[in-house]
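Next comes just one chain, in structure tokens: the form predicted alone.
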Amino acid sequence: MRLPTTLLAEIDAGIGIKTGVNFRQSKSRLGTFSAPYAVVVDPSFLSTLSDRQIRNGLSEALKIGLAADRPLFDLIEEHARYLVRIKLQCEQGTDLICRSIRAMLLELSPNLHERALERPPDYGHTFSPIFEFELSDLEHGEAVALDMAISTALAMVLGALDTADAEQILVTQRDLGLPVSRPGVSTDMLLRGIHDAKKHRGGRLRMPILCEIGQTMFIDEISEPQMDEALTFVSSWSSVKPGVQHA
């Protein structure tokens, strides 16, 4: 039986069936598939967390909302700052936890042992393992947020996602207090992320990107100029204050 006590664990790590450890500079490279008998989720534990740890978990809620549940994204967008301030100790917080768990289980249940390698919950997890190792001050959710921002920009560059949707996503990330860019992220780092991702996705990239908020598609190729353009776009947000629409 699992009793997760962080937001990230309550809506993501604690409800999946994978356990893993890092090995030779690769994240979660050794592990098992082990389903718990039950998972007990008690939101009152979250009242003891720091704001940073609340944001860390909200990043994973944002991930599954963007990838698979538009109403969840809308809930986060509407209440972003309030959810952080009150540490989800409210009706909207409980709704967010329930919706996040439901969306994750709907995606995971048909593919528990990952025999299908095109997985919407992998959204935000192509570059983030590299970020966690090479930008070691980042929490997991912060690395995922950087990945999501770049993935959002890439979807826009590739013509899959409207610019208005891309900006709406980045505004929401900023309102949550999550990073959208930072010094040190480079095209070379993204290329290393792609190389590593292909190793555990059957030799293909199979990267989920958004075709609209709440729906993903998968791509196998990204050019360096496209990555450069995406990084330039997210870097332009570094001077935008949270809650301010990008010009």
Ligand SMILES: NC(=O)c1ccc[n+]([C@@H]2O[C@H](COP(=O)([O-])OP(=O)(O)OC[C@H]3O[C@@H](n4cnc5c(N)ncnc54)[C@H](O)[C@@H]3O)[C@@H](O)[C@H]2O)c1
Contents of the next structure:
Amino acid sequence: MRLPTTLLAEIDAGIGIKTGVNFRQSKSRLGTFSAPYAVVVDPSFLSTLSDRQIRNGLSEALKIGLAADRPLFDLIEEHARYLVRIKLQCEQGTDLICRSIRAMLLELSPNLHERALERPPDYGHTFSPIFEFELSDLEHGEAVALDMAISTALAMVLGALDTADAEQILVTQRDLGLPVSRPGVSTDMLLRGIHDAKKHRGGRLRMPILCEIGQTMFIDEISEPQMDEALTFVSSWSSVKPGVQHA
Ligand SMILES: NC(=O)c1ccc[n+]([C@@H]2O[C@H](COP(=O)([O-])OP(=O)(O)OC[C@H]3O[C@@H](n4cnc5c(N)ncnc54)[C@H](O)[C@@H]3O)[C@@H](O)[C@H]2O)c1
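Rather than the form predicted alone that you just supplied, could I have the structure of the form predicted in complex with the named molecule?
Below is the whole assembly, all chains and molecules, this chain first.
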């Protein structure tokens, strides 16, 4: 029986059947598929979590909202700062937890053992293992947030996602206090992320990107100029104050 006590574990790591440990410079490389007898999710645990850990978990809620549940994204967008401030100890907080778990389980259940390698919950998890492993001061959700920002920019560069949607996503990320870019993230790092992702996705990239908020599509190729353009776009957000509409 699992009793998750962080937001990230209550809505993401604790509710699937996958366990993982780091191995030889790779994040979560070894593990098992093992279903718990039950998972007990009690939002009152979150009242003692640090703000950073609340944000860390909200990053995974944002991930599943962007990949599969537009109303969940709308809920996060509307209440972002309030949810962080009161550590989800409110009706909207409970609603967010329930919706996030429901959206995750709807995605995981038909593909429990990951025989299908095109997985919407992989959104934000193509480059993030490299970020989390190599940029040692990053929490999991922060690495996912950096990946989601780059994925958003890439979707825009590839013409899959409207610029207005991309900016709405980045504003929401910043309202949650999540990073959208940081020094040290380079094209070389992205290339290594792609190389690693291909290894565990059956030899193809199968990277989820957004074609609209709440809907993913999958790509197998990204060129270096497209990566450079995406990195330049997210870097331009570093100078914008949180919550301010990007020009
Ligand atoms: N298996 C999966 O599918 C999966 C998915 C996502 C993330 N992960 C992994 O999970 C790990 C992160 O787990 P996590 O975010 O649950 O963090 P964690 O277990 O590392 O806990 C984070 C911090 O919060 C503290 N803490 C925990 N509960 C608390 C509470 N109720 N009140 C006050 N403090 C509390 C802990 O002591 C710790 O200092 C990462 O290694 C990540 O890569 C795995």
